[in-house]
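Okay, so here's just one chain, in structure tokens, the form predicted on its own.
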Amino acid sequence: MIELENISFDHCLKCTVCTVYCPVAKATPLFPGPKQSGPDAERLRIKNPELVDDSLKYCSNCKRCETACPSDVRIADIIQAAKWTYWRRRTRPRDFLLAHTDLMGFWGTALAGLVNRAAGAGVVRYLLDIFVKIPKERPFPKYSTSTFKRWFRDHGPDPSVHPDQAVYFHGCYVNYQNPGLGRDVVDVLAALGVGVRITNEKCCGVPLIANGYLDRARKHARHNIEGLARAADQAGGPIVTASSTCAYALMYEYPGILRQDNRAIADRIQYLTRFLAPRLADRPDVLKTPVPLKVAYHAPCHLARMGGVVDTVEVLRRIPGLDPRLLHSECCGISGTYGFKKELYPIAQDVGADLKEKILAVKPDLVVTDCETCAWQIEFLTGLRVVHPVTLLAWSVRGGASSPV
């Protein structure tokens, strides 16, 4: 049945520019490309759902096709919706584990020492490869021994001491694996006179969408919309996030593939560097210490889809002493949980090979990116340390009290 709110496939010009820009179509002949799997096939699937095929599973949902499309066709959304509406797939324990980041994060932080050692053990990774279909070559990000929420509850500064306030959607990665990045965000905002509030948020829902748990993702979306709207009303300020994927989900995945009304928060959400750029222009004095490093910057696909790369570039250029090298890079390949699946892992690595070459050619001290999963992939591919742009800002704001290298 045709849904009138999602007939953007009818705007497709058949120019195939989406296929030209698709990193997966370049890496494997198993995926015919966004145009064929998206708008072209959707016309047939509407008439006969039995015409769905397994090629849908190879789409990584990186959104590069939508960024390139001259007609603003929601190609990736069409493919994702078709994947979980028509395709008969096997339910794997692996997909459940990868999708439910709050559940895994709760136990991962509670048992961090044990979980991190087990995840790094060769025999465990070998068994996961055989029985769970998570490739033994893929390292797992380590869990923190405590959460960002706990730190903020016990040590977070009082937002009322600042003239302005913002609501910070920190996301699962900061909460369970990198609370230090959350503290960097709080410190940088405080230096600019912005106090921080947080909510009892749930995962943004992207891992759930990627693994077919759309009903659970919708519940998360409704919970987050209600909590963020209420907190933003109290703060009288915007909602910011330092995760490009979380920002994209809050703004576009909620009303798009999840069909959730996010109007209560949509106009208040800003990716963090967009929020920071004009304030740093007005307050260059907060950047106290030069950061004398050569860094390679990789722009994540979802940030490019939102048009936010220019803001991050502007922020990096304002850091004194920093030598940012902007890569003409495409997708890193990991695409969230995509690169953690055995059958898709070789494709993820092939997609990331070009980025690896571009980074190593620069010979940087550090790599910078806005996306946590891009960071995991780049560290794995290159062996170089990867940091968020805000970490470099925080180093300069703190007067060099802590170094990113």
Contents of the next structure:
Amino acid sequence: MIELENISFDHCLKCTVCTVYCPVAKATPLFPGPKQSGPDAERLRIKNPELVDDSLKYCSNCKRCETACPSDVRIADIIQAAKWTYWRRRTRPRDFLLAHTDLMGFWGTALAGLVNRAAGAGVVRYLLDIFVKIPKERPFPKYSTSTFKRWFRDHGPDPSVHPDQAVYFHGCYVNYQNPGLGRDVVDVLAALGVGVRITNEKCCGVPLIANGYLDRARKHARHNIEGLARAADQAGGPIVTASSTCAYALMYEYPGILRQDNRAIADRIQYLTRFLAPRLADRPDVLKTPVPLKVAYHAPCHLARMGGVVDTVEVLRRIPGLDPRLLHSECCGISGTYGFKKELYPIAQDVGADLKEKILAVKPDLVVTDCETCAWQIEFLTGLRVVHPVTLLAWSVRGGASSPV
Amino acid sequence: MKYDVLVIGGGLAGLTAALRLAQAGRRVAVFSAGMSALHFSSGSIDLWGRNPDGRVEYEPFNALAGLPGLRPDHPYNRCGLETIRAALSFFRDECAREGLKLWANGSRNHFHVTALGTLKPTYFSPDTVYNDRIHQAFEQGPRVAILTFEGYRDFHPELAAASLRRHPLFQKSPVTTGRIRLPLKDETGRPVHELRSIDVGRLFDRDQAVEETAAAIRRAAPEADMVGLPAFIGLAGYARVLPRLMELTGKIIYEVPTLPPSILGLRMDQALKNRLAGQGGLLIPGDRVVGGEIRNGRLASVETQMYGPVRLAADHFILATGSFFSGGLVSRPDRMVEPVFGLEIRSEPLRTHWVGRRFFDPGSHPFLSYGVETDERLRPRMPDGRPLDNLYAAGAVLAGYDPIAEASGGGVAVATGYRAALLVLEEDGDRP
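Can you now output the form predicted in complex with the partner chain? The one shown was the form predicted on its own.
Shown next: the complete complex, the earlier chain at its head.
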């Protein structure tokens, strides 16, 4: 039975342009490329699911193929759906751990001292490598000792003092690993007269999708759509997020691969820099302190896919003193949990090698990117510090001691 | 969000326009709905290859000089000879700055060899396809070998050789064919026939097996003075690998354009995009402009598929969305449509009259000349018949020319893209 939700494979002209731009196909001959794995093989799989082959696992869902496609074929969606419809392998405990970011985050922050030390210990990494198949070379992001949610509950500023309100979807990374970035968002929005509310959100679902937990991802989607819609009604403002991948999920993965009706929130979600760009144009005075740094900007794949790179570039351009250098947009390789899997790790590092060279050629003081997992990968590849664009804005907004320069 | 100029379409015309504007210091953004037709092109730029009677033209500028009388609505006539010359020389310089050398036969056309062994009149070719050395060698009647690698499905040397042998220019040159076994190692043991030109190109980009390939060429074509190879000698590495192969074999080697994705076209795409980035231009891939807002006879802003309800404003806009293949023109059951602004496309009322009687019809196909009609200043007429002050059209979206029959597609894209940029600068009061 043909599922009529995504018959875009029928628009494929077989031009093979997607395969030219596929970072995985470039790195390894084991992946036959998005055209063959996606629209080509989909025809066969519809006829006979037995015809599925395990090269699907190499797709990192970076969506560069969709960005390159001249015919609007949702290639990555076809591959992702096929992966979990036709090709079910046994689930590894590792994939469960990587997929469930809120569960890991809960324990990670509760036991931050222990977990961070263990994750850095050679013997633990060695055992994880052997038994769990998480490569020992890949550094783990550190857990924070307290969550963003807790900070916001105890110390979050009252949103009602501001003329405008926005609902902030902070995501798991801000909650469990980098609450400081969440505070940067709150401060920058406050400087522009926008008060922040948060909801009792769950993980956006991207790591669940990537590891085959589609039912759970759908539950998260329904929970988030309902909670965000209600909060946005109360706030009378938009829903913003500073994670490019969370934004992509809320806007496109929910109605796409998860087939959840997100119309209650779809038009109200804005990636943060899209929300900020016009407001900063009206209020350049809030960026009071220069940030005299040369930064290399890496545009994450999912931000590129949703057409958001223009906004971040625009926002960076407004920061006084900043010298932003735009890198050619190429995948960093990590693709969320992909680069944490031992069998895929060499591919992830091979994909990232080009980006590393380009960054080092710029000789930047810092690297800037919108995506947390890109940031981990780039820090690991280059040894340079990587920050979110909103952190640069926060330095300029707050001025004084908060800036590292 | 506001730009000085927003270019809709990231192909040959759009990138040429954007480069000229970036050079003039304009803040320019290019929106591209997927990768452009350059990925399907030969990498040669045609200017004017065939006259309306089907005769090959050797002196394209002579033909262009006579064009206003012959085809008054032709896009070339909106540019003028001087602008066309300036556009070509600008384009060649921009490519050269990124290491892509384009060869021209003075102001005359030359022929490049297609994968089917036909000779196509063209103006610029990458110097790996045609150059002075090849040009001179042809005078001597060289022995030519056309080779491919074993198992490569996308190129058939026997077919190419059979056509070439019939061609008057090759009467002095014996043409042989052969196969080389590519000594490239594939760690999966995957049979070599699964490799596309792009896969082989990547192996050469890593400088793998150059010596062995040279030895294989010598074995396959010991007598040949000149060897034609399908264009797979690397995306960036060709500039190193090709001279090295020639040195090791002692033969002249030229590249033959292959089926898409075309490496020769990709090299040009890369060169233009690198150059644009270097000049501070912004390229947004993967987003489609779907409409615009008109205020007081001007296009104020456009909206895109992915950008959502927020609009992108600019002082000037250039529509370079390409033809049917790129989605710049759409054929509906009863009419032709320009999908972004709903611009008027004049076509035969009966659909059956849109096409010629045969696929390779000597009279070509009427639909190839359909497109957006403009005034003298490349401004398309809106549905009410009037042009907007700040919207220009360039490239394959334009009406009034037949890129296939005339062999003029690349030249029209470069010339009208460049002309549109000059018109924008003129409008701003710049004397370019």
